[in-house]
Structure formats: C-alpha cells, structure tokens
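Only one chain is included here, represented as structure tokens and corresponding to the form predicted on its own.
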Amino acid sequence: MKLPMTSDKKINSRYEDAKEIYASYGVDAEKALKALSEIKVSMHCWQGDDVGGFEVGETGLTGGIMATGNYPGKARNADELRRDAEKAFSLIPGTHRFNIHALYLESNGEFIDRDCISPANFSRWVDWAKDLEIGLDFNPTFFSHAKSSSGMTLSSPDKSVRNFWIEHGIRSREVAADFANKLGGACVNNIWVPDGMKDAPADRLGPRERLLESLDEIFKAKVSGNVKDAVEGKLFGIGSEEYVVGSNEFYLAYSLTRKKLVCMDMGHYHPTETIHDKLSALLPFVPELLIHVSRPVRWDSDHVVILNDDLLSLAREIIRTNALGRVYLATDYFDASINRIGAWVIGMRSLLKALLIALLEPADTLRKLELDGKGAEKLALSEELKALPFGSVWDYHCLKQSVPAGSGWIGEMEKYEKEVLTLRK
C-alpha cells in the first residue's frame, strides 16, 4: 500500500510553527517532548503469539480468556516472539519495556511444571533484554493449566492446589527478582487469578479468605531484587459471570493493607466505567499503582488500544496530577485477527500520542478557568484544544527518535509480513 511520505524537512518545519502556537497558549512543546521521551511502556508479549506461550505439553487457553481470529504468522517460539517484538520496538518511539508471563519460559523441550520454574528458564530474555537495553516485568500465569480447570487456583477448597499456586507464585516472585537485579531499576511482578464462578455461590466470603491467606503466604518469601508486586482485580470473566473472587474491592483492600501496587485495567470494570475518575480517587493513599491499558467493547474483550476518548482521559489524569513517576504503564490486549505487529505498534503509539496530547495541554490555564468560575471560558478552551496541531509535533518526535513519522510505518510492517511472517506455516 502507498502512502503518503513527508519530508525530514516539512517535519522540522511543521514542528516549529506547532512549537510556536503551543507556545503562545503558555506551552513548551520541548518541555513536552522531553517529557514524553522519558516515558517506557511496558509492551505485553501475549500479542504476539495470541496467548499461547512455549510451555511443553500446554492445554490451550482457559480462565475467561479468549484470543479471536487466526492471521497468519504468529510466533511460534521464544525465537520468533523476540525478533517480531523487537520489530515493533523499532516502529515506536522511545525506549520501552517487555511484560512477560511465566508460560513464555524456555525449557529446552522438557516439560516444567510451573510449581517448578527458575530464572534459568528466563535467561535468554534477560540477555535479549541486556542487548537491547531494555526492562522486563512479569506475570505468574494462573491460566491455562490442569490445576485452573475447576476455575479456582490461589482460592481452591482443595490445600493442594492452592499449595501448588502458592508455589508458583513464590517462584514467579524470584524471576522478577532476577530480572531486577540483572537489568537495574524495578521489576513490575503482576498477579492475576481467573478464580470465579459462573452462577451464584452459597459461599462468596470462603474463597475470598483462602485467597487472602495465599496471597499472604507468596508476599511472606523475601525477595533480593527491587520487585514492585501488583494485584489485579476484575468485574467478571468467560465462566465467572456470577462472583470473581478477587473483585477490584478485594484488590484494592488488599492493596493499601499490604502496601502492593493495586493494578487497575482498562477492560476490568463495568462497561459504563471508566478508570480515569478512580486514578485522583487514589493517589492520596498509594504511592504507585499500574494500570493495564486495554480497550474494551462491550465487555473485557482486549481490543487493540485506539487513540479514543478513554485513552485520552486516562492519560490527561496522568498528567494533570503529575503522577507520570508514580503510574507504571503497561499494555494488555490480544488480537489475533490482524498483523500481530500491527496491533502492538498501534496500540503503543496510541498510548504515546495520548500522553502527548496531555504533555501539550495548558493544564494550569484551565484549572485557573475553573477556580475562577469560568467554565464557559474553560469548555471554549479545551474544545479549541483539540485542533491544535499535535500530530506535528508528533511526528517531529518520532523523526527525533530515529522511527517512521506519521503513515511512514505501515510500510515497514508489510514488508516484514512479506519476508518474514507469510513464511511461517
């Protein structure tokens, strides 16, 4: 497909006039820049295989999660997930981070059980990692296991199975410690549990308790590394339509009494929610959280992240309450009907230019506007906000950071979809 091309010098020249209308509404677009380029998103790696993972003898995916269509050309192993993420690193501006969960671990062909696994099993992300200069964080994998099949794992009635979970998690724990310690700075360590029920329970209080007190026994193990552990509660899921044992409430409770990052996702609320109100709800009592950034239709269906009003919110709140060093940022989506490059360089760019959106708004002007009692005068602003040229200075950042500018990258992922991922049977 032929697209449109602009030069590196209509870039430049475009930036400068965006800089100097930015400039007279009291923005520094450098200043924004700087900003945004300080930024590193964590990208999830289940993109790019549709969930699957390199575990020997998986069982397919279960615990509410579904990843629909069948393009081809998804990895097929650790080999190709990397160098296909690395393409999409390469479309998008800035230095990022990789998320990984514990059924992407390379065993050499022998099975590992994942009561059983060790940073040995993750050593060649680490060194992917290091060659690239980039951060890992990670999720144990609660899904898509012998032991999740009666839909309760850290929350089980059965001692043996939460033992076995418990296990995981402890280890997952370690891996992230790993991690830390091998790359510098923090590991973001998430937990997600699919333990739910599809109707109403005669006992909503009793899994709850054993989750507690499992979740207690994996944070009770020391770890060496500086491992930021997160909780990560949701509405409902697939077969948890009724009660999802660890709800947001439980999550959140536990969070601020355990003193863990509580996890917010974009798709884990009711459909009318948004999570941009509860990010000011909770920054006074929690010195960091994550949010998971997704885009759901309808229910938590994990579409690929747009440049849509919720995505816009969500990063202004960021902003406006500066809380761009207290939020880690990671995307969760999984779409397996279009070019899997595709949908992680869509998603990724969105996020930024979201950010960048809100790095580039007069914040301190229209909070005046609203303390003054003036929100005709605030309202006018912000509408006139959104046909200021950002994509100029967009497009000059990614030129900056050595990627294709506007349209520019579409072009790079069907040549890689034509060398590379048609290949692939």
Contents of the next structure:
Amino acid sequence: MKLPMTSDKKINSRYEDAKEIYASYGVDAEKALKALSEIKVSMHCWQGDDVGGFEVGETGLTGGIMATGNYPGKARNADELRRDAEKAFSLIPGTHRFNIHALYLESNGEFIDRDCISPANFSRWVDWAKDLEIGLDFNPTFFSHAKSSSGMTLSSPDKSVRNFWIEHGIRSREVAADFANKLGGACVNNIWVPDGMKDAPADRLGPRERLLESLDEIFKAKVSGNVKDAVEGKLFGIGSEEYVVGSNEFYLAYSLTRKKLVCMDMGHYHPTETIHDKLSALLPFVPELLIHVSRPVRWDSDHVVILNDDLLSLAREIIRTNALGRVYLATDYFDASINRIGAWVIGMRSLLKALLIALLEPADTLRKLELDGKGAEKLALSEELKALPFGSVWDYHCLKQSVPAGSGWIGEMEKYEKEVLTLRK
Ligand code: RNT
Ligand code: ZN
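With the form predicted on its own already on screen, would you show the form predicted in complex with L-rhamnitol?
Complete assembly follows, chain above in first position.
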C-alpha cells in the first residue's frame, strides 16, 4: 500500500499556516496542543486478546458481551499483551494509562480463583507500568466464570454466590489501591456486573436490593490508597435483553448517594441515545465521572472507536464544560476481526483527534452568538469550523510527540504484524 509521507519541514510549515488561521478565529493552537498533551486516556487491555485474559482454566467470554472475529496474532500471554500494548502506545501521541481487568492476572500456572486474587498477581503489570512511567486502572471481573453462569453475581439469590463476588470486589479494590500506591496518583476501579434476565422477571426489585447491599458490603471494606470507585450501568446484554439489574438509573442513584463515580459507556443506552447531553446534566451534581469510550453499531456492539459525530459531540461537551479535570476517559471496545494493535491505535488516535478539534473551537464566540440570539450565525460558524485545517495541527502534535503523523503509523502496524503477530500460531 502506497501512502503519503509528509516531511517534517512540510508538517511544520503547514502547522504555521493552520495556527494563523485558528488565531484569526481567536483560538490559540499552542494552548490547545498543550492541553491535549496533558490528557491521559486509560487504554483498555482487553482489545489485545478479545477479553480472554490469562486465568488458569479460562472459561471463555460470557456475561452478555461478545468479541467476534478471529484475526490471527492475538496475545497469548501477558508478556505478549504488554509488548503489543507498547507497540500501540508508540503510535499514539501522549502518555496514557493502561486499564487492567482482574482476569489478566499472572499466577505462574497456579489456579487462583477470583475471591483469592491479590496485588501479587499483578506485580508484573506494576513493574511494567513503572518502566513505561504510566499509571494503571483496574476492573474486577464478574463474568467468564462458573459462578456467573446463572447470569447473576452480586445480585444472586444465593448468598454464597453473592459472598464470593463480594470478596472479589473487595480484593479488586486492594489491587487498585496497590496500583495507586506503587505508581502514584489515583487508580480508577470500575465495577460492571453482567446481572440480568433474558425475559420478564417476576421480581425486579429483589435483585436490585441485593445488588445494592452487595455493593455497600464491598465499599465498606477500607482500602488504603487513592482508589476512585466507579459503577457502570447498561441497558441490555446478550441474555439480559429484558432486565439488567444494574441499569443506568440504578447506578446513577447509587453513585449519587454513595459518592462514587458513575461510569457512562457510550454503548449502554437506547440506540439513538447519546451521552454528550448527559455530561452537563451530571456535572452540577458530581465532582468527577468516568466515561467508557466505545462505539455502538445498532446495538452495544463495542466497535472500534472512530471520529464520528457521537465522539465529536462528547469531546466538545467535555471541553465546553471545562471538565477535562473531572472526566476520566477509558476506551472500551473489542474487535477480534482486525489487527488488534490497529484497533487500539485507531480508537485512541480518534479520541485524541476529537478532543483536539474541540480544543480548537472558538467556544466563547459561539456562546456569545447564542446569547445575542444570532442562531444562523452560530450554526453557520459551527459548519465553517468543520473545514478548518485541524489535520495540520494534529500532524504537528504527532511530530512533536515523536509518533508517526498522518497515516504514517499504518506501515508500522503492518511491519509489526509481519514480524511479530504472524509468528504466533
Ligand atoms: C460491558 C461493559 C464493560 C466491559 C468491560 C470488559 O458491557 O461495557 O465495561 O466492556 O468490563
Ligand atoms: Zn464499558
């Protein structure tokens, strides 16, 4: 494939032109790039192996989520996953974070059940993160396990099942605290449970009361470390089409009353419902929140994130509400049908591009037009802004951050596929 390579000189001179154009709209491109370079996105580990994980006696992905495809070369162990993630990071501008799920533990071939995990099982992740000078986030895994096969975990009617998962939740927070203590800063620990029912439940309330109690139990245990607990609701899953115990309303109420972060996943609402409008509805009430950046196609399909209107609208809202310091961004998708490093890089670069476009917006001008009742002017300007050369600013950003500009990274991905991924049989 022949793709254009732009010289550094060209990138620099195009940036100077673009900077001037943005300045004529009252936008400081340097300032936008500074803000962009400080954004840390938590890149999800699970794109690297289709949410498989490295548990001994792994059961396969359950919980009503699904990774379709069998593109060759997926990471078969944590070392391969780390190597792949490093490759992806080398193609993404900025310094980011890595988001680990409990089933990515390392146990030297020993079976460690979920209620027995400890920081020791993640020490190699911590060492790696230290080397890379990145932070880690964490997620307990309430799926892909015999004790979740009934479709119920923290809300199970069986007390012993609930207790098992409560213990997993408590231990996960200990892992998260360890991440925070060893790597500095905060560690976001996000709870998502698959609990739900395929068909109309006779009792909708009971499971929700049990989920609430179980969550309270988990959070009752004190952890010493800067853990930011988050709870993630959703609308439906495969096998929980009719009823999801942890629905969006449930977790919104839970997070507000318990002072936890609510996690909004872009794929967890009705098909035409997007999350950008929800941000300004929540920000007056909560100090911080977590967003799972994903892409639903007709359903909660977890497609690779691209630079579409949903993503742009979200990025604009984050910037316009001045919420960069209050919103934790974490990618969440899994496509097993294409090169997995490519999937990571496409999603991360698209998210950063969306944020850059938003940072380059003359937000004050648009707001003033709105206040002055100049609706056509506002709409016209927003449309004209779409034609401004953000790509020249993006390329310059990539150059400054020492990662390939434009489509330059695609060849790197192909080279890695040829030299590393195709050798994995
Ligand atoms: C599932 C949730 C959840 C998962 C990860 C793997 O619908 O989005 O965030 O994708 O925990
Ligand atoms: Zn999610």
